[in-house]
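Only one chain is given next, in structure tokens, and it is the form predicted on its own.
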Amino acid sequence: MRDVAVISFSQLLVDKAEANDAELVMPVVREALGRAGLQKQDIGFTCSGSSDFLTGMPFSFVGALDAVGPWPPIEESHVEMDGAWALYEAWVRLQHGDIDTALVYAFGRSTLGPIEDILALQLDPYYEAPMWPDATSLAALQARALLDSGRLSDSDKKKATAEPPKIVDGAAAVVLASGDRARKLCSRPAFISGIDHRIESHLLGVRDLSHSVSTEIAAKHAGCFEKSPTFAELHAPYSAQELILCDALKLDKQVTINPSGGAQNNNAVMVAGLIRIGEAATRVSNREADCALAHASSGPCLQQNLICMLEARA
């Protein structure tokens, strides 16, 4: 496999956005390519996450673009997924070996709507929808289903709650580049690993909502068993999802978790996936950690998961 490596991120995360999607995503895409040194000529791909049903209008991620600059044209793709899978399409994109760079790029104004009631579009159409349960009670039942696991030591039973996350506007950057040409353009890039997703069904009736198998799958495919990594950004909205992760993950007490403050604090839907990559990548980085593990999740109760890990290579 090609070397590929994190070499720039940027973030912003703000209460209410008052800017349009394209205002929004202009500054971290300036700010992520400036520390890069690089200008929008010299990006072999670029890929965005988002999901339209945010903003309520069909192909809004295509006014985002304006912040890129897509004309002359630009060779472009979208997820409607979290970030942090377009990042993953960028990382199968520079395998094929003709570009050495990509830009990832996410956003999403979730103060636009009832966050809690629009994510209940992602539910079966036909048996969980039509009830429309909001994310928080969905997160309540898991919970629930986690304290009567009978897993949990007394210290972490207080932690296995649903209280919702506090829920922001926001857009992150990532500049990935490969092999000798992440080294060039910056002094100490974040290495991607190993990096796998993997989905669970979407009947929230016939899985065990008190762990994440997929995350478990994904972590054995990305290489996190192997790996010592000394921080760990996980995309957890609600606490008892955090235990979940740090059980499927085999975390011990020596891995600093959510040193950033993770989706709990702020959590702007489309972008906390991705900006825990980068939160890990910056730690790596910024040689406070030679391994890094990230996270993020898509769907009700971590349908979705995707591990990458991330370690500074001599």
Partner chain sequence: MSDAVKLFKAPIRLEYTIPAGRATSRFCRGLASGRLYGQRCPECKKVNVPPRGACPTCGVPTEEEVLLPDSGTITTFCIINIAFAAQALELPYACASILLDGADSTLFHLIQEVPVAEIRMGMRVRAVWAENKLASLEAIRHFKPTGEPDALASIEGHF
Second form
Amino acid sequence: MRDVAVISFSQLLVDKAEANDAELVMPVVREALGRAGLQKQDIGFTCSGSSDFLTGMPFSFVGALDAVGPWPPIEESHVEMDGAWALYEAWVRLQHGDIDTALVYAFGRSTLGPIEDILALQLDPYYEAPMWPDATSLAALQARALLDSGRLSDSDKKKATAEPPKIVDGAAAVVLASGDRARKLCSRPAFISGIDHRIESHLLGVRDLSHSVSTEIAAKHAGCFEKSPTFAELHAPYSAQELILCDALKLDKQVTINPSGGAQNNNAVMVAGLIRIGEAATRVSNREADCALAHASSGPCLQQNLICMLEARA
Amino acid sequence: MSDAVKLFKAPIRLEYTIPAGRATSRFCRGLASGRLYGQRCPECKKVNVPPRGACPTCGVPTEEEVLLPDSGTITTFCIINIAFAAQALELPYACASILLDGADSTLFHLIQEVPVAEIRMGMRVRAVWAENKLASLEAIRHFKPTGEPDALASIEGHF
Amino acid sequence: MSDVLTAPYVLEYTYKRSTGPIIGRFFSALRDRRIEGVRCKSGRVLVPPQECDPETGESLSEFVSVGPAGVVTTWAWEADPRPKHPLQTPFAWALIKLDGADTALLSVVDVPTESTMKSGLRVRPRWRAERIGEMRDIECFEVAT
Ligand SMILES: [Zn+2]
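Structure of the form predicted in complex with its partner chain, given the form predicted on its own:
Every component of the complex follows; first up is the chain already shown.
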């Protein structure tokens, strides 16, 4: 595997954005590029993550591209997911070896529409979506399953709740660079020592909601269990989910969870996962940690999970 | 027993409140007062209309507003001959991309007051404004030919 | 006050979904007030049925009758139903494992108060009077007596 590192990060969270998509993305892209000392023509590959349903405008990600100057056409791609999965695609693209830099960004104007109805559209369309269950009710089903599992201590039982997260608008950008290029551009790059993602069934009743099997397998393949992260940034919009993730990741009490405050207070949909990677990388780059863990999630009740291990290297 | 189920209805209805963004809001307020504003890129100096707050070539914010005339040249067009559900105009009618004088990107609007068969690339047109101007492109009812000679050369690179 | 304009916007799609043979048969059975699952090679019975075995990917076709009663495996109280929800009075979302099934079905339970709900509660379906072959032919579940 080729060494790839996060070399800069920028985020913008607002209660309610007045900007259009390009105006929202522009400041974070410019700040992330500026911190890396790069200009748009220095970037080998650009990948973005967002969901058109948040604004109700098909192909809205095309308009957001104006923020990076895509004309004449640049090499870019988009995932209809949280930006953490765009980062995964960019990491794979950097493994090809012919380019050294990639720009990843995510944006979510999550407050424009009926977010609970919008999130219901990611459910199984035959058996579940026709009842329009909201994400918070489904998270409560998961919290109840965890409480009923009998695995929780009394103090954790108090945390096993599904209070709805605060939904905000936001954007984030990350610059990735490979090996020597990363060392040239950044005094202490946060190298990705492992990254993996796994998904579980669309049908909630097939899953054991009290366990996150996909997190556990992704963590194993990302090398999480051979490392000792100082910090873990977990994309858990609901506090019961944080308990499930800590269990799957076998995090002990030494690990500081969500020093940034996490996604419960600032859930910018489609952005919050990429922010977890940016936050964890920043802890490594600013010497607060030699190793940090980042997790991103997608779908109802932690359906899909991505683990990204970040570390400093000599 | 009745036939096996093969289809079911799964309608979606989602209601949003969309902020237009800063650049589009300024453009729409201009339309309400009968003016067309573009934005000039600080780097390549091109004037984009409608403005989006960013230059698609340079990837930089665009702040400088440029008042444009309401005349321009058709770069390309299409004629609508087929009826559809939300159709508001009598068939056939034409839509065109219009390069306003002084702009570097095109605006999409209706072409009327001319038989559709006479519409062509390079044709000179001018906006016909509505009496009650909304803060939207509906402030312009349509564009109509000015009668000036065609200006094919002026739209080079905009086809 | 901000000078940014806002506008109401409605996104509406009148989708019709094709069911395929497995979901189509399940929905046809609902129309007849019956619930069917599908059996995997391992013997597990999936309800609602899936076209492929989630563990092996093999096509599935052996239907078995299940329920109609079953038990709640987990639940969440909905104090403030929205217009799109199956019931308009407070209810419980629930995963329900029907008798003879190995997986649970997402549905709602009509009970007067939250205190009635518990995991392990036995429930049975209440059928919609006009059934057309879709998920909501099961109006809700209610406590089995
Ligand atoms: Zn420019």
